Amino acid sequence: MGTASLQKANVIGLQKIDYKGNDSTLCAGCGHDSIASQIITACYEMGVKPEHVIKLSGIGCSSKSPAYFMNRAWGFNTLHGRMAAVATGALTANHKLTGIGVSGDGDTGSIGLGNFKHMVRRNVRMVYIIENNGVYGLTKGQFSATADVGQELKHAGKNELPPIDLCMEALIAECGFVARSFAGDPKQVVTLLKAALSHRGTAVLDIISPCVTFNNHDDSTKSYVWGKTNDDRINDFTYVPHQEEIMVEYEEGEVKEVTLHDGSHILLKKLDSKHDPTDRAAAIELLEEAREKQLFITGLLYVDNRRPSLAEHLRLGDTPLALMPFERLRPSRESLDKILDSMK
């Protein structure tokens, strides 16, 4: 009997190796490969139907990962830095797909950087995944807009100019889900990913991929070493799926066992909060200490719920744009009479 026989369907039906993707073509021990592998976990465990999908990448070793997973979803690779503006035109023509998009520090914080601001501001229904490692790593290791001061690579001498810090331009433009996590953690970025495909406009998630060839230094906020002794997590949290509210009340300190709607069990302990994920001005404060003091935070910065997408604000309906019959978006030669006139 084969592996794929032995693995156990998810609630629609589907096993984990229908969530694959093709084989990596990245540096062995890359950090993009292991966020690939977590975005096929979280949409295995969550039940997401490949098909519904819509995968987007703009250029770099980042904007590969795509192709590493969910081989049964759309795809679109588009021009270095405007990911973010096809997504936009995807997902109003088809408001109803779930969009997930993966750039780079370079493809966003660079050359991107308007057209992330704009959908962020727009608060596009997506996903959008920034795999962070300082470096243009597809064209040899030049410093990316990401790049930590003082920093020394080999053939890119020494970065002079502060980085722009991702998060932060998130939170400005005022995103509802705004989060940090690190490759080498899977059971966080597993957790994070869950809880931004539920969002329900931008949510933004800032990994940091180590980049095993060009900037994995152990000084460096973006390697392996440094993200595995500097995690400072602002909180920890496990994503429950939306259905009807389970309600417990318990003090700090106290173990509650709770039953949950599959009919197993969980022991809560409330602990003590270091960061209100709901307080935006404190997420601002944070990332900015964060800079300061050269931290590394990771967890959920900030979440608000409350602001529509676009698909929202524009009354986009039920049938998508794309799936509309032509002479329901064409208007009549009736109506259009009737504009000109009003016009004269």
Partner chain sequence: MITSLQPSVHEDALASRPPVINDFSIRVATKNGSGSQTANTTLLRALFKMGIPVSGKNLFPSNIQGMPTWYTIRANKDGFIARRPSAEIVVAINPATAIEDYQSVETGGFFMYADDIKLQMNRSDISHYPIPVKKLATENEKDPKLRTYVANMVYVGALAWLLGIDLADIESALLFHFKGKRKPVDSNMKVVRQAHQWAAENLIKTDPFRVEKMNATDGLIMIDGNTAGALGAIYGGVTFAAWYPITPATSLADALNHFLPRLRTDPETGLPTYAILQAEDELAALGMVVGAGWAGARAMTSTSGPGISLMTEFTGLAYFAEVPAVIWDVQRMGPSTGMPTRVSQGDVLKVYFLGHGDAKHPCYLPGNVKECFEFGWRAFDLAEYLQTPVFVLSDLDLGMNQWMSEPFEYPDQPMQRGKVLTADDLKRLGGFARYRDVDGDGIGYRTLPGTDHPLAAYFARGTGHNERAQLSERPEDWENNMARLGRKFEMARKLMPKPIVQRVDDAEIGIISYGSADPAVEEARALLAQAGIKTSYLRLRALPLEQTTTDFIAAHRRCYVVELNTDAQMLQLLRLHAPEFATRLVAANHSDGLPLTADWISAAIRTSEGTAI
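Having seen the form predicted alone, can you show the form predicted together with the partner chain?
No partners, no molecules, just the chain.
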């Protein structure tokens, strides 16, 4: 990052440095840190106002990440596996805020699986990132539920149990934005983050994020080497913010255009796309195939913004519940008298 880029102001007049967090205390080279910097980049480039962001997490190395980006946003490092519930409450109390959640594969795939699926089912508008390393980092190297069959860890030995695919779980819970990516592919992570931030409801990003300390040996399916050599992008797309016109020139039929909830667009190059991300059944099938053949597919698996968000479902108005003036909250004395009279 050169000084020049630091000086450049974004659409709301902020510099990249305004999106900075604390210095990371994670292991040098940890995938989670790379994702934190992509969150900074995406928010800076999109002109997200940090004061309008809440960043939440559970417990784990991954869940420490919110401290490492956007110090001007409100952070809440909650309980192991329980960020989904806290986010649901916070974003219902103030549905005008932008929610970014960071979790781990243990946090989401084991202890928090139930809460996660219910949040997706409710379609809370937020970006939910799983920094997936197939291992429990913070408790020092136990298998997580996303570890592939046959994977080996120094202390834990060999994993014999089938993995939980969190993209599949999200899809089954009718998530309207499901993507998988790789911390070693910053460009794709940033593009997906931007699209996710424009989504109407819950956007789930399962980002393979190598744990350099416990699970980065070459034959680990969650390692840098494995990712670099096996990353199989299912699509290539450009994100066009809603303020900008679509400038890219393309031939009829060459590109598929998907409009996101906030008016921004995704342009998918049809030519090298193996997958139509508006087809839910195809997405499920693709994940099934990837599981069978142990393919490391990345990209936008599914997008659909038809389902209303929880806030829409609850018919929340312009004033967030949290900021409602008190005169709108306490019914009149007469209304109480009327109820009490009816109890006589």
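Numbering follows the first chain given and starts at 1. Just so you know, these numbers come straight off a predicted model, no measurement behind them. If you superpose the two forms and keep the largest set of C-alpha atoms that fall within 1.5 Å, you have the rigid core.
If you fit the rigid core between the two forms, you'll see the Cα of residue 334 move by 2 angstroms or more.
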